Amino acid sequence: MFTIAVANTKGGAGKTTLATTLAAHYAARGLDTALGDLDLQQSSLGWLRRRPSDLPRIRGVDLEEEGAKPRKKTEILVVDCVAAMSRDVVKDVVKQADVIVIPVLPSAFDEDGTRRFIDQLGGLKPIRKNKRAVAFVGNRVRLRTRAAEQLEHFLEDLGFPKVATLRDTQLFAQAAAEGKAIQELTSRRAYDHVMDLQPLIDFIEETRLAG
């Protein structure tokens, strides 16, 4: 089982949107996919309850329940991590994950919170020894703005790659309200935003195939 953790101890960075989008991608490829929810609000599991039955199946796992785990046949597990994780939870996430995807918004508050999270990660042996792939995703970015430029400089200084930039759009919220991912919308406007995701998917696939 290949595990993708979408994590940032700063709340509101778009973890659930990114986790559900990745889960939908792998389910559409025909892989047995599970979506694990570590968030007390259970937003990912709520998304699954709204998901139309004619779309590729994704199994939900409430990881807050003691002993909960995906079934043995699961090929891809995407974990929507809770914000404000304790150090022990961060350590456990790093121990279990093959890839850690960190969404970051273009704001000073998000940069401060993300830097604290990176400080936590940097102290863990699997990260120090490069045994876990870590990737940043700029999220809800308005291109050619000062905030977007500042985010680029911030991410360059953190020591891990920024692999994708997702532009600001209401299409992600529209899809989520329907229990879908953006790539499952029929709108032509969604195409460019779906393409924004491709570098992240390529990064994850390179890591998965290398393992």
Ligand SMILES: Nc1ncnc2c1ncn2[C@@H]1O[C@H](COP(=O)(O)OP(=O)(O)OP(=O)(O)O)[C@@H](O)[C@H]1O
Given for the second form:
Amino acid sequence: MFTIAVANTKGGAGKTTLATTLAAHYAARGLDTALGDLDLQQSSLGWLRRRPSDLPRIRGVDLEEEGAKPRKKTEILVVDCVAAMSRDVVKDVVKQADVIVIPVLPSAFDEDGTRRFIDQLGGLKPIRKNKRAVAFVGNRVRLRTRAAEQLEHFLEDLGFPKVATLRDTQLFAQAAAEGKAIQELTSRRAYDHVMDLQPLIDFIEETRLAG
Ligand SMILES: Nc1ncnc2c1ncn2[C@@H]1O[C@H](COP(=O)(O)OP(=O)(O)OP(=O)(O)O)[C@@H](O)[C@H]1O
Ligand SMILES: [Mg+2]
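Structure of the form predicted together with the named molecule, given the form predicted on its own:
Entire complex below, previous chain first.
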């Protein structure tokens, strides 16, 4: 099983949005895919309940529940982390994950929160020893703004690559409301945003195939 954790202890950065999008991507490719929810609010599991039954199947795993595990056949597990993760949970997520994807919004508050998370990650052995693939995703970015430039600058110094930039668009919320991922919308407007995800998918695939 290949495990992708989407994490940032800063709230509202886009963890659930990215986790559901990645799970839908792998399910569409025919891989046995599970979506693990670490959040008591169960946003990911709620999304799965809204998911139309004719779309590729994703199994939900309530990781908050004692002893809950994805079934043995699972090929891809995407873990939607909660913002309020204790140190122990962060440690556990890092131990289990093959790839850690960190969405970050362009704002000073998000920078502060993300910096704290990165400091915490940096103290863990698998990260220190370069045993985990870690990548940033700039999220809700308005291209060619000062905020976008500032985010680039901020991420440059943190020691992990920024592999993708997702723009701010209502289409993510629109898709989520229907239990879909953005690539499952038929709207032509969605296409450009789906293309923005490709470098992230390439990065994850490279890690998966190397493993
Ligand atoms: N690229 C985007 N463009 C526009 N809106 C977005 C984008 N990404 C996420 N959002 C919206 O931002 C809000 C927060 O996103 P999301 O719930 O995925 O964040 P989160 O990190 O899971 O939050 P929490 O820390 O509360 O779990 C949602 O309303 C979502 O639809
Ligand atoms: Mg969430």
